[in-house]
Partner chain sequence: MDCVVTGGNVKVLAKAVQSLSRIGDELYVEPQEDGLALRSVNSSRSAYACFLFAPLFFSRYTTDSGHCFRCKMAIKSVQAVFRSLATLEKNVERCHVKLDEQKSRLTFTLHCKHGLLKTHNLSFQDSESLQAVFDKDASANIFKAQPRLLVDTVVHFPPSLEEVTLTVSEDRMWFKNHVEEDAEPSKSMLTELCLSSDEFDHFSVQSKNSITFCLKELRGLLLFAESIGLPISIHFDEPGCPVVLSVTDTVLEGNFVLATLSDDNNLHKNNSSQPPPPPPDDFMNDDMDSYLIAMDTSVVPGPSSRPEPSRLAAENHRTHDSDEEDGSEHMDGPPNKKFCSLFFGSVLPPPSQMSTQPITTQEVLASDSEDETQLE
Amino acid sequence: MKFRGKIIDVACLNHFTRVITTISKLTKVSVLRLTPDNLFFILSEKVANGGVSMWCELAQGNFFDEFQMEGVTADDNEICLEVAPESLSRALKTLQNAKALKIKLTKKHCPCLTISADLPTLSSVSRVVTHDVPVDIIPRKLWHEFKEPHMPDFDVSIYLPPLKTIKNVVDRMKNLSNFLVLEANMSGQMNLKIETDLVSVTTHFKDLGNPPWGDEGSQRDCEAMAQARLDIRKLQQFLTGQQVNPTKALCNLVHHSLVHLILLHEDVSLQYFIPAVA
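Answer block, the chain by itself, in the form predicted alone:
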């Protein structure tokens, strides 16, 4: 197994760092799956136990100027690693002014992603800074657990309002309740609601638009609301860490079961699954 990559463009490096930082806010440990064309960051908690799931896909050609890898075998040309995104994020943040950044899978006291960069100095002597981020190699017999999640058979799919707006609403609601009901319909309407013995609060959004998923919604009443009751902390965690700055953000709702959030940027897609609570 071999992997090495090089990022020269500063904008690509900054964008890559923002994506890793977003992931670090969502999970302490993630699976990094490397293929010849893509990098995937995966979190796969057991939904039956109330766990969230995440699938983030990056096209390597949009970030890396050089990208070379050899997987486990020619047929299974992939590498799966367990990594702490926060360690990766910290290393990248210290190298933001680098002329070029290199990432390589190495074997030191343990397997590592070694990140090194030439940093500018006042003198003509260049300064090379290196970070070793420990990783665990995931054996091939466990790879089946880290495949792309299936698109849920949703009842409603809707574009989201600006994420900062939702975050401001959710932050205020969290002071009043531990749970929030998210509901939406195929007429571009979405509501965020909390209800306790003392207070009932609803924030309404309208004219959001609904993604064109072919004929998915043609059999459904456009005004009928689908809803899911969520642990407000899990939604807040997603909104707080968001640095992807998506061009499109949407939500798929499976009634009383699941909220599937999708952030799309030109070269990044991030999916986040939050199971409903009773």
Contents of the next structure:
Amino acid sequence: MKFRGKIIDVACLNHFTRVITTISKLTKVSVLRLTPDNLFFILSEKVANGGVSMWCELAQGNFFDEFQMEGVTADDNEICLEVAPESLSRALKTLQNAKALKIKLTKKHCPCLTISADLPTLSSVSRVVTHDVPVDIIPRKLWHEFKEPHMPDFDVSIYLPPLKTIKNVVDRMKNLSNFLVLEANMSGQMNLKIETDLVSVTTHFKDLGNPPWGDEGSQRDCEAMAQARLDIRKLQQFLTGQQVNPTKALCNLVHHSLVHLILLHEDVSLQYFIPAVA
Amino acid sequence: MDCVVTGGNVKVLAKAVQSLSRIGDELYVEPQEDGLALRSVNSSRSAYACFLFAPLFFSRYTTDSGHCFRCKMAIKSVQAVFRSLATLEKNVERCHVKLDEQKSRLTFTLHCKHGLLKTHNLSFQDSESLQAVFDKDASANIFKAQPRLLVDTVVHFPPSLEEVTLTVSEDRMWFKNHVEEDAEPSKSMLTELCLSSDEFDHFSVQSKNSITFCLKELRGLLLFAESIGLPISIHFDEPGCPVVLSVTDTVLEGNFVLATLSDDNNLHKNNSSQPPPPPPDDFMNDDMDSYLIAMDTSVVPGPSSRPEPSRLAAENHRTHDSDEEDGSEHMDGPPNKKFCSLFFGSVLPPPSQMSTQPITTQEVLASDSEDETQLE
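What would the structure be for the form predicted in complex with the partner chain, given that what you showed me was the form predicted alone?
Then the entire complex follows, led off by the chain already shown.
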């Protein structure tokens, strides 16, 4: 197994760091899957996560100037690691003015992702910083747990309102209730509702637009709302992590079952699944 | 004692108090003939800091000459006087500090703009003397750098990091985080930074070795030095002997004395007293990496792995250090390593000593109660 990547462009480094920082806010531990063309940050659905799962895909060519990898074998040309994104984020954040940043898979006291950078200095010798982030290699027999999730058979698919707006609403709703109902229909309407003994609050969004997936949703009554009751903290955690406005943000709802959030940036796509609670 | 601090020096005083608060919970105040000494020490006696403000720092400075006075007070109370440092500069014209021994009070009066007077009466306790004996000019390794260099170095390490290891060779200095031996090795992130001697104002190495000390306490000094803009000097000898970091100006002198890790146990591979070979600084050469990382192969560290700092044998300690260690408060940590407590003592300092140690000191710092101190 071998992996070596190099980032020279400052904007790419910045963007890469922001993606990793977003991931670090969503989960403490993530699986990193490396293929010749892509990097994936994956959180698989487990009881420990509360059923939440995440799939983040980066096209390596958009970030790295050099990218070489050799997987476990020629047939299984991938590398699967478990890493704490927070450590990566912390390492990258202070290296934003590096002349060049290199990431490689190494074996120090344990398998590590070694991030090393040359920082500019006033003297002739550049300052070298190295961070060794410990990782766990995931054996091939477990790789099936980290496959790309299927698009759920959704009832409603709708574009999200600006994330910042939703975040503000959800932050305030969190003070009142632990559960939030998200409902939407194919006419571009979405409601966020909470209900307690004393009060119920609903925020209405309209004219959001529905993504044109084809004719899957055409049989459905446009006004009919599909809804899912969510643990509000999970939705809040997702929203808190977002640092950049995505090019496209949409939500697929499976009635009483699942909320599937998809954020698309130019070179990164992030999918987040929040299961509904009773 | 009666003194007045004017203008920008109020902020300097406030910053000094703030950086002392990073060391310990109590501020030891000792007005001396040669200036006002403010000191602090941490509970395990492994870090000591002292700021000496010369009479010229003040617009007025009067002390009761011949009468040796010492007191201590909660440092939080003094910090409360200088709260909101950002506005201090703009609002405070001068600060008057007056000692009232009868009432055991130290009064801080801030004369602010628009005729506003803020008076703080802080009560103090009598205290034993607090002196650390050290001779930084005799250190084997002496460095001087602008605070920005060290601030930029320290930023790469997490704020929660306890200890950092500093290794020197004749033209390089490495900082890396120190991982406890008994901590799970696979869980800790390791960070290493290499500085070249070019980046320092002064770089003189007579003894190539490594020292490990607490980073948190260093940050206190960096805070002060960066805001005031003074270069920092670093002095050290061997592991086990304290490292002294200081800032100097014509009117003030600050010294932070931090204990360093000494390892009596020679279990580690580098038993020799030779300094470790410096880690290869050729990070541009990728071929050095260990190539195959299969899950079940054994570890063969490549040349890019970092050597452990050498552990010098116990006999390298000065004998009075070990006396002090026995008497000092016990350090946390596994029994095979301990921080040397700083040597607080009644040794008459030679004339070359820095002025924060008046020759009249004969006190031994008691580790527990004040009953044991002997008054002059």
